[in-house]
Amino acid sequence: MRIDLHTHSSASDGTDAPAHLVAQAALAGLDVVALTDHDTTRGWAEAAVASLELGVDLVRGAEISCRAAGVSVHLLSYLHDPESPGLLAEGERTREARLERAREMVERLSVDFALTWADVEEQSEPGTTIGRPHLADALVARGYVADRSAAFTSLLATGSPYYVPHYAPDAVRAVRLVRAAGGVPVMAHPAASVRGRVVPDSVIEEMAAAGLAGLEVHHRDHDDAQRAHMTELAHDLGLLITGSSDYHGEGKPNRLGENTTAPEVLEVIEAQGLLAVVRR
C-alpha cells in the first residue's frame, strides 16, 4: 500500500484543483493521499468526491503555520473537526496575516520590479489565501526568476529585503488546538535546514509533551543524517514516523509518492483521529 500524507491543492498554494490532485495521485499509483492545504479545509469536499470516484482513499487534513523560538514551524493536522472553534479562529487570523504580508511584500518588490497586486491575483483562484507561492508564480510569469524554488531561495527568502513575517500561533499551543479538535498532529519536515532555521530538539520535546503524534521524517528536504537523527528522536519520544511528498503540482520538483508512510502508521493516525479516512 502506497500512502502519501502531505499534499497541497489550489485551495491553498498548489496548482492542481483538489479533484485533479486526487486524479494525479491515482496516476502515481497511490492507494491513499492526504490533502493538507495551508490553514484551510476548503478543498476537502471536492477531494472526497473525487476519492470515491477514482478509488484513492483520502485523509482529510491541513498544514498549520506555527512559530516556536522565533522559527517557522509547520504542523500537519489529520482527521480533525473542521468546525472546531479554536482551529477556525487561528486559521482565519493566520490567513488574514498571510494576505497582509503578501500585500506588503508586493509593495516592497514593486520598488525594484514591475510587479503589481493584479499580477499576483492572476496566479491564484478566487477564495484562495494569497501567500508567497503566488508571489513566486507572479515573479516567474514576469521572467524575474526561473521557478518557484528559485524565488524562494532569492527574492522571497527569509533574509531578503523584500521578506515580511506574518502572525502564526505558538507551536505547542497549535498541537493542543489540533488535539482539542480531535485531530492528529504531525510535525512537517522538522529538520529541513535547507528551508532556513529549524527548532532545537527541546521544542519538539515540548510539542510531544503537549500531544504531538509524529514526525515527518521522510521528506525530500532531509538529508540522510537528518533522517537518521529524526528517526532516533521519534523513537526516544514515542512518536510516529511518516513520509510524504509535500506535493504542490507544477512549479516545484516534489512528485507524488516520492516518500511514503507505512500502513500501520496510518492505522494509528486513524484510530486517534475524530474523522474517518474516506475510503472507496
Contents of the next structure:
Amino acid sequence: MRIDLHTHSSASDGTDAPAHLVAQAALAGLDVVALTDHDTTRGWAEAAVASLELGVDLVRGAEISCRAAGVSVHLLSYLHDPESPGLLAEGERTREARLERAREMVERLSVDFALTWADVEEQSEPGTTIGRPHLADALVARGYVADRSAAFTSLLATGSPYYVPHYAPDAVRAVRLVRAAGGVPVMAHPAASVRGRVVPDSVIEEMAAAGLAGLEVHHRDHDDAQRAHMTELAHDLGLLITGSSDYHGEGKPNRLGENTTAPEVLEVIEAQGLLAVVRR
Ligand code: AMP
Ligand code: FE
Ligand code: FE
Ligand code: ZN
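Compare with the form predicted alone: the form predicted in complex with adenosine monophosphate:
Next comes the full complex, and the chain you just saw is listed first.
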C-alpha cells in the first residue's frame, strides 16, 4: 500500500486540476492519495469522481493556514465535515485575507516591476485560494524570475520589502475547530526550518493537548535530525507519524509518493474521521 497524505491541486496553489492530480497519483502507483488544498475543499467533488473512475482511494482533506507564537503553521485536516460552521468561517476569512494580501503585494511590486493584478488572474483559476505561488507564476510569465523557487528566495521571501503577511487563526484553536468538524488534525512539516521560523515544542504540546492527532514527520523539508526529533516528540505525546510529498504539480520539485504513510496510521485516521475514505 502506497499512501500519500498531502497534495495540492489548482483549487489552491497546485498546477494540476483535481482530476488530473488523481490521474497522476495512479501513474505514480499510489493506492491512496489525500487532496489537501490550502484553506478550501472546492477540489473534493472533482477528485472524488476521478478517484472512483481510476481506482485510487481518496482522502478528502485540507491544509489550514494558522499562526502560533508569531510563526506560520500549517494544519492538515482529514475527513472533516466541509460545512462545519466554525471551520468553514475561518476558511472563508483566511481566503479573503489571502486575496487582500496578494493585492497588496502586487501593489508593492508594481512600483518597481511591470506587474498587474490581471497577470495574477491569468495564473489562477477563479475561486482558488490565492497564495504567493500564483504571484510567483505571474513574475515568471513576465520574465522577472526563472521559476517559483527563484521567486521564493528573492522577491516573495518573507524578508522581502514586497512581502505582506495575512490573517490566519491560532493553531490551537484550529485544532479544536478541526475536531469539532469531525476532522483529524495532523501538523504539516512541523520542523521545516528551511521555510522560515518554526514553533517551539511547547506549541506542539499545546496542540496535542487540544486534540492534535499526528505529526507529518516524513517530509522533504525535514533533515534527518529534524525527523529524529519529531519522531521522539510524537512518541512522547502519543501522536501518529505520517509521511507525504506535499505535491504541487509542476510548480515544485516534490514528487507524488516521495514520502508515504503506513496503512495502520491511515486506519486510525479513518476511524477517527467523520467522513469515509472514497474507495471503489
Ligand atoms: P503563502 O501561503 O501564500 O504565504 O505561500 C506559501 C506557499 O508557497 C506554500 O504553501 C508552498 O506551497 C509554496 N512555496 C513555499 N516555498 C516555495 C518554493 N521555494 N518554491 C515553490 N513554492 C513554494
Ligand atoms: Fe502550497
Ligand atoms: Fe504546508
Ligand atoms: Zn501543503
